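Take a look at this single chain, the form predicted on its own, given in structure tokens.
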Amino acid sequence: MNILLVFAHPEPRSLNGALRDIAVKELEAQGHEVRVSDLYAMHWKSEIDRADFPALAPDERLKVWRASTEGFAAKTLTEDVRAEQEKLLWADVLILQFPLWWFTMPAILKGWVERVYASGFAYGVGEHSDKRWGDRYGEGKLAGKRAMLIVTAGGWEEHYSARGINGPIDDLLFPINHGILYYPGYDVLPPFVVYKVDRLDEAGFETVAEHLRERMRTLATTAPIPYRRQNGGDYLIPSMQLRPDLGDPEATGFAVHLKDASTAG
């Protein structure tokens, strides 16, 4: 397989770069090809703005999405983005990896999404009707790939439970897990998350490593998170709801886009 990490971390010295080389030699060994777009040794720019869109009249008003669009389309964009949507287009699979900062990714890889998912790219394509409403959610530019996330958090796993004081972790990352890479086609694999990594000794990195591996291992094998597509048939179109009739009624939450095998179908 073809495999794209995109790596956030600003010290290639990091628990995060070990991580990273890691994986990179387990896939290598297994026979894949690996890229990694590691973004702060690239400088990447992480603002979206109008240096983004060369095509853009200097008196025009920039409106991000309708200068994406067109953009991507008359492939103006910058070059920079342009091979990153390349990378995105020749891997069969995608990771992400990054730090937990303040509950979400750094700046810099959100900078990445906003500017490398262009509209017509990983948004903004398929038909809107009465009986779809375009191709996101399960479909799209990226269908047929599969995406998962490598996370370190300095916190506990306890305080990332169900009941813990962070909030449960398939929560803080369902943004990413579910918008970001769901949205465009990917078929999410459940996230790798290192716990209390500061506190992690020699014996614990190996432990860690080894699981690590593993992960790696089974990249073609690993049943991706079982989230409900948009247009096969549990959601109500144009307004966007779960159908009444799906799950438990009063269910609300990010909880509610999981399949559930004995109502889903």
The other form holds:
Number of protein chains: 2
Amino acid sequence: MNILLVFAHPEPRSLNGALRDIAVKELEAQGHEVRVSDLYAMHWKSEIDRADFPALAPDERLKVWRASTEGFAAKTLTEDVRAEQEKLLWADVLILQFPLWWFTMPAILKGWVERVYASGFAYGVGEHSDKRWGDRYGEGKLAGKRAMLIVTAGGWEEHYSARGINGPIDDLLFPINHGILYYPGYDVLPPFVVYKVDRLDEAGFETVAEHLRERMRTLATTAPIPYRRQNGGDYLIPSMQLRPDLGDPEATGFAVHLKDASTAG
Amino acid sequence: MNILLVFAHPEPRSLNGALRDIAVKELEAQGHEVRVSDLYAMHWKSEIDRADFPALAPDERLKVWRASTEGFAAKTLTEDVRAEQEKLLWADVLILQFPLWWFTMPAILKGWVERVYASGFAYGVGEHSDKRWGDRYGEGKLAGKRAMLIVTAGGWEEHYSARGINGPIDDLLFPINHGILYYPGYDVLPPFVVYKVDRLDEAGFETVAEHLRERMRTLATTAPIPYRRQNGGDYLIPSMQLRPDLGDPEATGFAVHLKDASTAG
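Can you switch from the form predicted on its own and show the form predicted in complex with another copy of the chain instead?
Starting with the chain above, the whole complex follows.
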């Protein structure tokens, strides 16, 4: 398979750097072709702004979605953005690797999403009707591909548990897994998360490394997170609310968007 | 009061620009002193990297929290970062205003958090013992101050409702409200969220503007979101899990971190 790893850490000699090298080595040993977008090393531009839309007239008001729609359609987006879009089309699997900073991805990676996820490419795709609300959440240009996160956290696993003070890790990562990866069509694998990274000793590191190798060996076979497809009948259109007869009718929050065994959803 | 509004939109002629002007005008009319950090206009540097730590030796491995701890203590952080820290200490109320892009804040604002929230300033504060786990989540250098979000979203309010496909807006904003604002001590007011912003007509805009003015008039009196204080006895230390006898013992997810009427928490 073709694999794109987008890496967002400023220090190559970090734990993240070591884990990236382990992942790449294992993937190549399995015969995959791997490309790495090392955002800090590439001096990736983090902010989306007028400079992203060279075709926009200097005095024209910037509406990001409109400029993005037009720029993507006319192939006038900047070279760095188009190169990343090509990589996404090339890759069968996308891996985003980053340290959890303030409970989400680093700014530089968020800026990669904002700039590379153009309108007409990752959103604003497909028709809107009473049966469909665009091609998103399980459909879209990146459907049929897989994606997963590799995340390091300084805090303890308990602090990110179901009743931990930081909030459950699955809920903290939902806006990324569901809102950024599932949205344009990816099947999203469970994340690989390492905790207490500042206290990892050599034996701990080797355990982590072996788990990561195992995840890299099972990229094609690991079951994705069973998010519900938007246009599969589970959601009312256009309110995009989960049908009241699906799941626990009292249930709310991110978890309702997972299929469960008790429903046909 | 002193009010700092951090603004993260690339286009002054946007709805966000108009709402910012309305907020500032109303606050000034109430006699408050207002400062605005307009991140795009300031050409704010979004990425945290080696350049943030001028005292770091060129060949030294960058560990962000260690470099941040040392740089903050020695006052060697960069001028732009120290200026923002001064503004945070000056302000009685912090307002973060941004468009919701990919279900969270824009990269440029995330980078403001990463760079300004130094170790020893916004995290890594206070002692760790069997009674305390640092001064955070309701305590810290910014305790006693208030904060709130002003957010615009392209999507419909229903899509962000309890069972809406994007996830409930309160859950999407939890990592910011709880993880970024409550963490260093702010009392966090309910967010001001505007939906369907690309379809707002003149009458709709005037309604939104009037609600925003009302929120600006009630900054000092609006009840904060009742998050539980970390060191107030509700959490086990060091696992930082909510005590099993508090709230619904089966309840999980972000909402357990709100005090409820049925418990002493």
